[in-house]
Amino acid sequence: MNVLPHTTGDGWESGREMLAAAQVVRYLAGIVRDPLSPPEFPPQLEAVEGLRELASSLVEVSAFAVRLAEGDLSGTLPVRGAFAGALKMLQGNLRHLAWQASRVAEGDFSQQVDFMGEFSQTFNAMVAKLDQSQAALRASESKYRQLAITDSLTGLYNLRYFFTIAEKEFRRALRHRRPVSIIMLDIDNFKSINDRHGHAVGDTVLREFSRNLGRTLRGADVLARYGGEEFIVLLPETGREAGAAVAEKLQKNVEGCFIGLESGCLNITASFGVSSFATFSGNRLTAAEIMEQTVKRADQALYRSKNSGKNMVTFLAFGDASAEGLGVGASRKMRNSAE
């Protein structure tokens, strides 16, 4: 750029040249101070070679930098050069950073920043901290969710969760016309165990008994603590014979289970009641009603086992009303748990 178009070397011309140079500096300074509203191009500087082009570039670069500083990443900068290139790189980095931040907001904590110097360390540390916090929160949610559906002593499902699963299974059984069975069981003479050995031993018996039951059942079966020393098992896709066979296998396993105590080994037994639903023709009951009736029959069958010498399995068919009035505790508890 030549700001001295008419130099002659005398003092008068030197004064004009200095005045012109000062006007150029003031004009360019005005652009830098307010690039979004730059001053009008001074007509008296039209003769300054390259000044208009320089001013135009300065306006574009300065305005672009101002928009970046305000967070507007949508602009374009046609100007070339080292400074313009640095601004374009900054714009690209900020756009990528905005995209990474959106990914983090959606739960993708794999995002890492390897540009923008010290800022990248802070961003990466923040993402790592969020990842740790989310992992801790998920673990906490899982823990409390598990606590909400399990019995604290035995770790088995609690009654409310059992019937939530059971009602779904009975609906599925009714829809697909598939059998389903219920086993009710009760540790024999449990009160005498508590009276003789204390409640701590009684708790140990309940835990060991629960583990033994869990090892015997299939993965699809649902085992829950019914309350006290009572337990209940849901057997999907299982009819009368198979349901009774499972109960007999459980009975044998319990009978052969010895629980070690400081005073020796304790052998326990249990009584079982089984009922199945597999009669679909002519059925007018809902899934909930079928479930309640099946549990009631299994409870009545358990009552018969208890009153027939204990340590045995009794089966009652879904439609067998011969035990009406007996062992209705189960269905009563079931209704209470659903309230």
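For the two forms, the rigid core is made up of the largest set of C-alpha atoms that agree within 1.5 Å on superposition. Positions refer to the first chain, counted from 1. This one's a predicted model, so the numbers in the text were calculated from it and none came from an experiment. Compared with the form predicted together with its partner chain:
- Once both forms are fitted on their rigid core, the CA atom of E53 lies 2 Å or more apart between the two forms.
- Positional change of A317 between the two forms stays under 2 Å at the C-alpha, relative to the superposed core.
- With both rigid parts superposed separately on C-alpha atoms, the smaller turns by 10° against the larger between the two forms.
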Second form
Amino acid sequence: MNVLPHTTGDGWESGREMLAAAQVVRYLAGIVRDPLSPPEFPPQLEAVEGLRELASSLVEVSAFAVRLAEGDLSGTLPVRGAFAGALKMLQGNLRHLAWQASRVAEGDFSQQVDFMGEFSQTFNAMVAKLDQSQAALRASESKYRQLAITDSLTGLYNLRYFFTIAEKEFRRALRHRRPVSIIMLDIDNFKSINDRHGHAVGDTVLREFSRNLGRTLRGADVLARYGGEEFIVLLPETGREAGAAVAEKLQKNVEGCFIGLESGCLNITASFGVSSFATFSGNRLTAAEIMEQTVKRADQALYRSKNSGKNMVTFLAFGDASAEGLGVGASRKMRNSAE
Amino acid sequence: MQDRKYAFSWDLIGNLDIGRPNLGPTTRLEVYRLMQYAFRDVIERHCGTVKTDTIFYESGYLAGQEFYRKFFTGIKEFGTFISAVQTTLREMGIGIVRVEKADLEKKSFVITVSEDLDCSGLPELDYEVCVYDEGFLAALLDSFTGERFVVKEIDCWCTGDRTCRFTAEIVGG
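Please give the corresponding structure for the form predicted together with its partner chain, as opposed to the form predicted on its own shown earlier.
Starting with the chain above, the whole complex follows.
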């Protein structure tokens, strides 16, 4: 591209040519200085070969650079060459960064920048920090979720969470006409343990007792602390006989378990009440009502075990009204006073 | 076609641990380009420029398909796929891949490859040269999405740019 007039080794051939060259320089400088309002193409420079094309490219490159500087990454630049190429590379890097930032916003903390110098270090540090913060938040959430559903002394589920699971299980049992059993159990003479050995020993007994129960049950069974020294177990897919068998196994395990204390070994026993729901024909109760009734029958069965000498298992059928009149509240009150 | 001698197979890459105990798996980039552009010269003399471009695009496509099968099969999430492509292509010295735009709904992508194997450092030629890369990228996207993409290079080192930029659009999109 021949932009300037022919020159000799000694310089410009004439003052007129020098004047024309100065006009070209002024015109191009005008484009560079004010890319938003580039000067009109001077008609007197029409004869300069390639100048209009160069000026046009310069206008496009300048306008593209301004848009880039203002943060508009959407522009296109048809001009080729190193100058335009460098700007397009910057545009490409910034657009990739924007894409990476959107990935980070979606939770992809593997994004790393290895270009654009100092900025990349800051970006990578920010992503690493976000990743750490998210991990800490997840751990914290998990911890508080666990605390919200467990009993702090025994580590077993608390009652609220137990009934959340139990209600789902009873709904499932009702839908698929599958049996489900509830065991309620209570450590015998726990008050006397507290009185004789102190509450710290009482807490140890509760913890050891809980561990022992947990070891005996299946993975699908749900064990929770009902309150004080009382516990409840949900046995999915378990009918009357199997439910009673599980309770008997638990009773034997508790009976054979000795809890080591500084003053010697302590042998405890527990009383059990079991009830099962497996009668679907003619039933019009909701899952919540069935659950309530099954728990109530298991509690009444437990009361009978307590009143019949403790350290035993009693089963009461779902429809067995023989214990009516000894409601849950009543049986609990009587049991507490008995101890 | 029957009795083909060189239908692609990874076996053709050979066992480099056994075969090159001293030189290992790498070679000088000049040697790769020497072979690529020698092939290109001869094929172009035999077939013309348009046909040669088609052959290079299809070769890139075949390589991309096989590359996808070997390294990226089983990846489901787009971001994970891109990360894997970036890492693999960088580790193998093919190029530095970056995504400028990824519209998964419209199936439209803008991808750049810096320090590209085929062209970075070539003199300015006033036309894009990375036809093989177009096919390679198209095959990666086709294989991942299960749909057909057409990839076009819009900026290239050889057009004075310092990074190669490719648009990828779904066919008929």
